[in-house]
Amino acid sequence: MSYCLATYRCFGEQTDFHKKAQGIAVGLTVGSWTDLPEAKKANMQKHLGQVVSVEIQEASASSPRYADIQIAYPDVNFSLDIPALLVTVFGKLSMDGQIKLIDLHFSERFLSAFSGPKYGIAGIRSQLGVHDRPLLMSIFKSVIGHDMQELASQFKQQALGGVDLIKDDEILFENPLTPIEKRVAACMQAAAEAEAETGQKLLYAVNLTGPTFQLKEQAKKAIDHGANALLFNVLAYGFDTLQALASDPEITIPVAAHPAMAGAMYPSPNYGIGASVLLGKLMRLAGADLVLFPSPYGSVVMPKEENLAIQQVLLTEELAKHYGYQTPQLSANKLKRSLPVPSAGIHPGLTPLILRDFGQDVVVNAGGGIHGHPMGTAAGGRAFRQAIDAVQQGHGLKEYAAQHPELQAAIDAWGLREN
């Protein structure tokens, strides 16, 4: 038998937690146990849940009566896609109280339906020719009721100041002044007149909207005029089409994951789904190459520590966990890792603090912080390249700003932190 495995946090002051698991356990599966003749039993066997385990967290005073609550689904009872297992495991049980689904492991055999990110890190990375830091993104900023020569004229400024990626912001839909074709094309003009001067590469992940039938269509329409990236409102769509997108063997470039709607979903305690699942391991096993997310210090927060989650299912080489009968092995994971993107809300002094707590293999993200730079968009690029190589260098942002002005300009408009 082959199992995907969901984590609940439960909550009540009077709940029977072992009897509450029980229930989730038939409930989300065969419907009815103690009902059936044995004769049934033995048919139905197969496709009941099993609980895994139930651990109380009595209340305190922080924290009220809860449990974390362990159910295994077994594979044969839902197809081999997200919005399957989604249904299963957590479709009418939402609507059910408090409780949210804090973690998912995936059996081999679901697993075996992903192809996951096409290109993840490594290939990114290659497509760049950076290997040896982490990456910068900036943002278009503003973009509504701007014409074709405007947003080209911002795009080429973003460029030169040293940024390895440049997104259009997730508001930025189809309209008469900057369709798609023609935003890709004269963008990529301004790439290339940008490396000439900067002899550096950059990836443009032009947003991706339109009616869901029509995404393919449209996506291969940007490619067909050199687009090369995508960014993609994932939750508004759902991870179904993202895999449908990233899978699609004409969609040939990378995919960035867009967290709008998160909010609706991961912030509450008692309800929705954990921020680590939803935007760590469905994003990257649907396909996401890079994977957006508020970080802990800007201006839409997100505590540190779901922070680092959403890091570890992106980074970690063991996504996979086959699980028999209360009985989880461990076992290789062969998707590849996906692009940790912490955003909103950052500038330049903030750097040290981003590549203390997510390594080299994190994107600096950044729209006002480079935009509204004392010194222009250029300058604001720059000052964060300057940042990023301080800190990489060991060096003080104060001690390196001192003969580096764009980063000095930075601080003293921003500020700094550096622990």
The other form holds:
Number of protein chains: 2
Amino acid sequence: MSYCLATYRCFGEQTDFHKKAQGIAVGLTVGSWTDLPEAKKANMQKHLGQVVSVEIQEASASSPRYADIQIAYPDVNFSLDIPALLVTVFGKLSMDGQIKLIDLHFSERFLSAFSGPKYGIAGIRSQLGVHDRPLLMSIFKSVIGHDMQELASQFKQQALGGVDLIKDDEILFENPLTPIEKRVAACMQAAAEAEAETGQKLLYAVNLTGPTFQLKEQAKKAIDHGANALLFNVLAYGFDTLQALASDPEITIPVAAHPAMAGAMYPSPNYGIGASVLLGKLMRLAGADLVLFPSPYGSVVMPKEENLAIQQVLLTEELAKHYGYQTPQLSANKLKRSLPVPSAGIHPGLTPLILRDFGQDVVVNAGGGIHGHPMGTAAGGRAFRQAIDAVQQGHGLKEYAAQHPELQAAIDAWGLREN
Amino acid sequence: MSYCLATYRCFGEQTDFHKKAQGIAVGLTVGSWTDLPEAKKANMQKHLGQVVSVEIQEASASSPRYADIQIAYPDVNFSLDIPALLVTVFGKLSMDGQIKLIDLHFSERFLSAFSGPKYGIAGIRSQLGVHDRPLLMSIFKSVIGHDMQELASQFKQQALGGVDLIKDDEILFENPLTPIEKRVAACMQAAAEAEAETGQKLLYAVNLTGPTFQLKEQAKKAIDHGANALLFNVLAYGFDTLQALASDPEITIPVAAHPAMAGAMYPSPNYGIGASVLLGKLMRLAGADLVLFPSPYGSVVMPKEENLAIQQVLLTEELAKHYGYQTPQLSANKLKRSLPVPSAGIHPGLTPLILRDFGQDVVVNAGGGIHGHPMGTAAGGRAFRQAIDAVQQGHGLKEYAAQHPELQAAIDAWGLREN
Ligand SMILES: [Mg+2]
Ligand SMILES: [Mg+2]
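With the form predicted on its own in hand, show me what the form predicted together with another copy of the chain looks like.
Below is the whole assembly, all chains and molecules, this chain first.
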């Protein structure tokens, strides 16, 4: 028998949490147990959920009474896909009082159906030829209502600044001015022109949108026109669709997962799905090569512990510990690693914090912090590259900025936080 | 110009809600406005979001300070699909502090892309030949680990009780014992046998599961084997997938939407998406013929106001008022009506309340309240039909039960609530 493990945080002043846990383990698997005939129990044992642990926290000044409950679900009960797992462990249960799904661990059998990121960190680094520093991504400033020439020129300015990746805005959909095939062609042309000047390779994550059942064709059309990466609003379509895209052998480019709509599920302490599950484990399992999420530094904020929990599950090679349940043999190579992209409100003066917290395997991602640079967009990219260089070389940003006018101008504009 | 309208409830003790609203209207459309050259503004005006209203509620004993903010988004900015709309109006914004999406209204142009339920209430009633009373649905008792013969015999007992619909458990996935094609064949055979005794037609909503890109084939396989309805875990796959299924001309049977996972999004007052949007408007728009949701009567509860808000948007023919934004000409026939199915913890003694609150266009839905009947499953169905008859004929349940032993036994077992 093999099991997937769900961990819930469950609130209740008076709740008998042990009884609640038993109710979940039985109710979401075999339905009833104590009233089954003994002969039947023998057959049904392999389908019965198990209460693994119940840890009660009595009410305190900072939190009402709750319990963390772990239930192991026999994987023979569901098909080996994310919708089946989520409907089993958090379908009806999501509506049953104050309860949040805070962690998932998977059986080896369940994991066998997943191939994870097609490229992962190593693949992306090798495509870019950058192995020894954090990556830099920039976001278009504004895109809606702009024509192809304007987008291409925005793109080229970003590329000239030395960024490694450029992503579409997640709210840029198919439109007559800049449909995906034209966007890809024009932007890849701009990338080639910039590369001739900078020598720098670049991935452009073009936004994959439209009806679910046309996404594969849309992705292939983008690839035919030269696309070398995709952006995808995973939560608007479901994790299974990401998995289908990421595991399609004809979709030969990395996928960056955008967290749009995630805030409908992770921020409440009492309901929903924890950020490290929603934007961490399930994204990596389903095959995101890069995962964007709100940083703790900028405008749209997520607590730092949650950021670091996402980072850990995207990067860990201890898969048996962090992903597996009773899978001591699970290979560390089972899932490639996904690149964390803490986003929103980032400017060059935050680079020391980002690199301190995330180390080298991170994408520093900025929009306004590049386009809003006093010396222009290309200078905005250069200021970030300078900030990254400074931290990598162990210089203080202030000191380094004295020799690097773009970085100096960024610090003058937005300030500096070194801790 | 035509717009879709999003209504948010936004919390903040100190927040300048007017400024926040402006920030949303600009930030989620053209990106920036005040720093645009005048010539550019003329071009961009048609893409600019509009603040429609900001209603501030100061803090009270029952609630912290909040504002209801309405923003109109030009529909030219996004493609005519639910993922594009949701990513636009609640993508990044979902992660920006305490904010809940509480309503949506649609432009005529946006609505033009949706055909809604293929059958709707009238279609389902005519398939069943039942026009003058609430419908009765029953749910399998336990399904996991049971073989085909056990399921078929459970099915037949339910059918003999006179129910109109039987639904799979939402956690029954493809498995070697009862794969969809065998399940459909055996259950439809049992339905035919029961019909020969009862004269009653029956819809069996078989659970459509598995990989997204195989769902259409799976649905067609079920239809080939005689399926006459589908159950679908919409939120595990996304609304767009429901729409694709419901609008596929080869999927010629009604779809019942299950609310699994909805509790990750609707219950928090501060985050997520309101129940009447998630389990109401978007379900009807995407084409659910029936929509299940937690009732306010039973074990998994939703407040009654939220139930009635869902009911209203599933049933209303005043589409211009409830669905449209600036669409005075919107036809009342644009979207067929979806049948509300308040579920969980229902027993015959609750029938008077359900019919009082929901009227005739409702599905009374029970699992334990049928299978747990002291005289058995078939008697459980009959007790519900008797309860419905009593209410329809204006009898008190107690009085009617004196002549109807199944109803009497149900009341003895579970009690009675008439108000
Ligand atoms: Mg954006
Ligand atoms: Mg169920």
